[in-house]
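Below sits a lone chain in C-alpha cells, taken as the form predicted on its own.
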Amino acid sequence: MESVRVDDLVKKIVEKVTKELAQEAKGRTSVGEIVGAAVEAQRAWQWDYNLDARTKILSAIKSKLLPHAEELAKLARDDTDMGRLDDKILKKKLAITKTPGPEYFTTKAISGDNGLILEELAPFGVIASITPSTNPVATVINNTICMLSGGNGVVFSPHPGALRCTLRTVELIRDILAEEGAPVEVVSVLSDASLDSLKELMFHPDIKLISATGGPGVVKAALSSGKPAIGAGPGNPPVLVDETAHLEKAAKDIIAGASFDNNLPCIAEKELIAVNCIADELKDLMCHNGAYELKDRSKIDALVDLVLTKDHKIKKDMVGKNASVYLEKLGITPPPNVRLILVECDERHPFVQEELMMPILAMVRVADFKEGLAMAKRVEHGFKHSAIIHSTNIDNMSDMAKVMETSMFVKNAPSFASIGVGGDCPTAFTIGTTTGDGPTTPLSFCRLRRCVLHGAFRIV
C-alpha cells in the first residue's frame, strides 16, 4: 500500500513539473534568457533586501522545505536508483537545518594612525552551480542557502540522472520565494541537462563564479572556464585504526560512516587500514554490528567483476546499492540488517585504489601506525579530501592530521560528523578540495572588498 502511495506521489510531481516546464517553454527557455532573468533578480536581491530581510526569507525557506524532506528523499532515490531512503531523508533535513546563513558574516575593522579600514564580503553576482547525482537535492538546498546569504543568485545545472528531483527542489524553493515576496528568478535551473547547455552556462559572460560538485571531468571543465571556480573533486578517504582505539565504538562508527547512503558521500570511509594486533577483534566487532565479511576468494573475484570493469573502473549501474543486492547477485543469502560488505585484501587491490561509492569496504592489515599512515597517504592519492582515524594516542592523531593534509579530518567518529551529523560543524555538500576552498559556507561564495578612510575615525 505504501509503495502505491509513493508511486502516485511521484507521478503527480512529475506531471506538475513537466507541465510547468512546458509553460516555461513559451517564455524563458534558452540559457541566455534564464541567466538574464537571474541577473535582474540578483540585482534586486542584493540591493533591495538587506541582511535582516534575507535572513527572514532564508529562514522561511528552511522552515517550509522541512516538511518536504521525505518527499524529496523518495524522489531522489527513485530518480537515481541509488542510496538508502532513511539516510537520504537525514541528508535533506541536515541541509535544511544546519546550513549556515547570513549570520555567518562578520565585518573586519582595522584602525591605526592613518585612519580606518573596513573589510567586508560582497556577492559575486550570478553563480553557476553544477550538481551531482550522488547528493542532488542536498546540494541544491545547501548551495541555495549559502549563495543567497551572500547576496548572490544561482542557476543550477542538474545531473541528467537526477533531473526530476533537482527540478522539484528548485520548484519548491521558488514557490517559497514567491510567497515571501522575493525575486523568484534569483534561484533558477536549466531544464535541459545536456552538455551543450552546461557549456553555454559556464561560458556565459554574466556568470561570475562556477561551483562544480561532481566527477573529475566536470571539475576540470569548470576550472578551464577562465572564471573563478570552486571545484569539489574526487576523494578516496582512508580510515586508520590503531592499537589504542576503542574498538567497539570504532567498529560501529566505521559501519555507520561507510554505509551512510550506501557510501555515496565523497567524505565516507572508502578503505580500512587496521594495525594487525587489533585487526581480528575489529573485524569480529564489525561483523556483529552490521558488516558481512566476504572470505571466499572466488566470491571476492566475482564481486570485483560485478562492480568494476576490466580496467577496474566502477560500473555506474552498481553504484550506491544496498549491501544485500551485491550479496544476492553472488548467490549469498544476506543476513538481516546487513549494511556493509567487508573484504580483507592487500593495498594493490582495486577495492582499495578505487573510490567505489558502494557499501563495500576493503580492509588492509599493517604492522603498526607508522606503516598504516604511510599507506593511508598513498591510497588517498593526494586528493586531500578526507581521512579518518580511530585512536586515543594524541601523537598519532596529530601526526595523521599533519601528514594527510585533507580538507576534512575526523577523529573517533563516523566520517559524516564532518558535515554536521552528530557534530557541531555546519553542513556542507560542496567540499572544494581541488581548489582549496574546503567545506563551503556562505563566505565561500563571496569576494573580499576593502574600504579605506584616511585620517579619520580612530578614536583612541
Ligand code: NAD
Contents of the next structure:
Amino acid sequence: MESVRVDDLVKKIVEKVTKELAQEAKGRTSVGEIVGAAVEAQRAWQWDYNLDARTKILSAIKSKLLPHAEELAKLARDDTDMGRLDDKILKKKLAITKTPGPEYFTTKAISGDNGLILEELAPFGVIASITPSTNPVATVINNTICMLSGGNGVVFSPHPGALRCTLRTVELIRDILAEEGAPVEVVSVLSDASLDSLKELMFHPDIKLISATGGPGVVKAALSSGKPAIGAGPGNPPVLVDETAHLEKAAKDIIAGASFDNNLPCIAEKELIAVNCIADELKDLMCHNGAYELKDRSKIDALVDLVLTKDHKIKKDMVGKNASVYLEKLGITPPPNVRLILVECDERHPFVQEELMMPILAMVRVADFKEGLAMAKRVEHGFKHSAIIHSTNIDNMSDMAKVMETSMFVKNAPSFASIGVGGDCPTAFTIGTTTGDGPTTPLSFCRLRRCVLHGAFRIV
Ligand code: NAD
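Moving from the form predicted on its own to the form predicted in complex with nicotinamide-adenine-dinucleotide (NAD):
Following is the full complex, with the preceding chain placed first.
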C-alpha cells in the first residue's frame, strides 16, 4: 500500500515537472534557443531511454495520435486548401499505424578467428526536417516515429502554407511525450516558416543531419549545406499499360492512385502511357469509373491556361483541387462523383512533362511496350522516384523495373501500394530519391558504427 502511494507521488511529480517544461518550451522562439533545447532533450532521449522505453513511448504516440487523425486532416485541408479530406484522414492513419519503429533495428555481428565485430546504427543527434505542403502532417508523424526510434531528436521547419497544421501536430506529439514523462523538446518546431529561419536552422552547428522533403529548391539547398542530408525530391511517375493488362482493374487502379488526395502525393500516377491497341478500351473503362475525358481542343488549351503559367510552371493556387473545380471553371457541369480529368495529348505536352499535383491525367498512345518504356524513362526526367505498370507479361514487368531505376516501382496496383495502402509495405512519406536512400525507415536516419573486439568472444 505504502509503495503504491510513493509510485503515485513520483508519477505526479514527473507529470508536473514535464508539464512545466512543456510550458517553458512553448516560450522559445529563436532558432538558437529551439536547437539548444532540442540538443539537451536528444541527449536525454539517447542515453536515458533504452530501446524498451523508446518503444513504449512511441507506441503511446501512435495510439494517442490516432483519435486526432480527423482533426489533423481537417486542419491540413483548411490550411493548404488542397487535397481530399477522406484521403487525408487515411494518410494520417497510415503514418501513425504503418511507420516502422525501433523493432526495425538489428545488430550485425561478424565473428572469425580473430574475434568479434559488431556493427550498430547510432543516432546522428538533432535532425532538421523540412516538410512539404502536400503531406505536412503525415510527414511530421512519419519522420517523428522514424527519427525518434533511432535515438535522434528533430526540429521541424514547417512549410509556410501549412504552418498551423504542422504546429498543431507537433503540439499533440509533445503533449504525449509530456504525459509519458519523456523530454518534450526532442520533437521541436520552428515557430515561423520564414526562409531565413530555415537557413539558420540548416546551418546551425548542432544540426547533424538534414532531411529535406519537397521540390528541387529545398533539396538543392539541403545538399549545399555541407552536412549529411537526405534529399527527398520531386517526381513525375509514369503509369504504363500494355496489351496484356487486366484492363478493368488497371482503369480502376489508375483512377484510385491518380486521384488520391487530388494527386498531391509525389508517388501518384502523373501521366498515363497506353499501348494503342488497348487505349480506347482503357479510356472507356476509366470514364465509367470516375474519370472525365476532356476532348475539346479549345477546352484543353483553356485548362492549360487555367493551371499553368505562360512558361508552363504550375500555378500554386491551382494545385490539389477537386476535379469538379477545374471543370466548373471551364464552364463544364461536372458529372457526379468525378475524381479525375483525362486529357489525351502527345509527349511534349506540359501535362506530361510537368509534375502537376492535380487530378488531371495526361494520356499518351504508343505503338507497343518498347516505345512506351522508352517514353516512360524520358518523362520521368531521371528523378528515379516512382513508376507503375499494368501488365501480365513478366518480361515487360521486369524490363520496366530495371530500366526505370526508380525508388518505388508498382506492378498491377495503384501507386499508393508502395506506401502501404492495401498492402504489406511499411509507410514512408520521405522518399530519398535524389540521395538514393529510397523509402525512409528508422535506419535511414542513423549512422553505422563498428566496434571490434580482438581475440575473443567467438563461441565455436
Ligand atoms: P516546396 O519545395 O515548395 O516546399 C518544401 C519545403 O521546402 C518547404 O518547407 C519550403 O519552405 C522549403 N523550401 C522551398 N524552397 C526552398 C529553398 N530554395 N531553400 C530552402 N527551403 C526551401 O514543396 P511543396 O510544393 O510543398 O511539395 C511538393 C513537392 O515536394 C513536389 O515536387 C513533390 O514531388 C515533392 N515531394 C517529395 C517527396 C519525397 O518523399 N520524395 C514527398 C513529398 C513531396
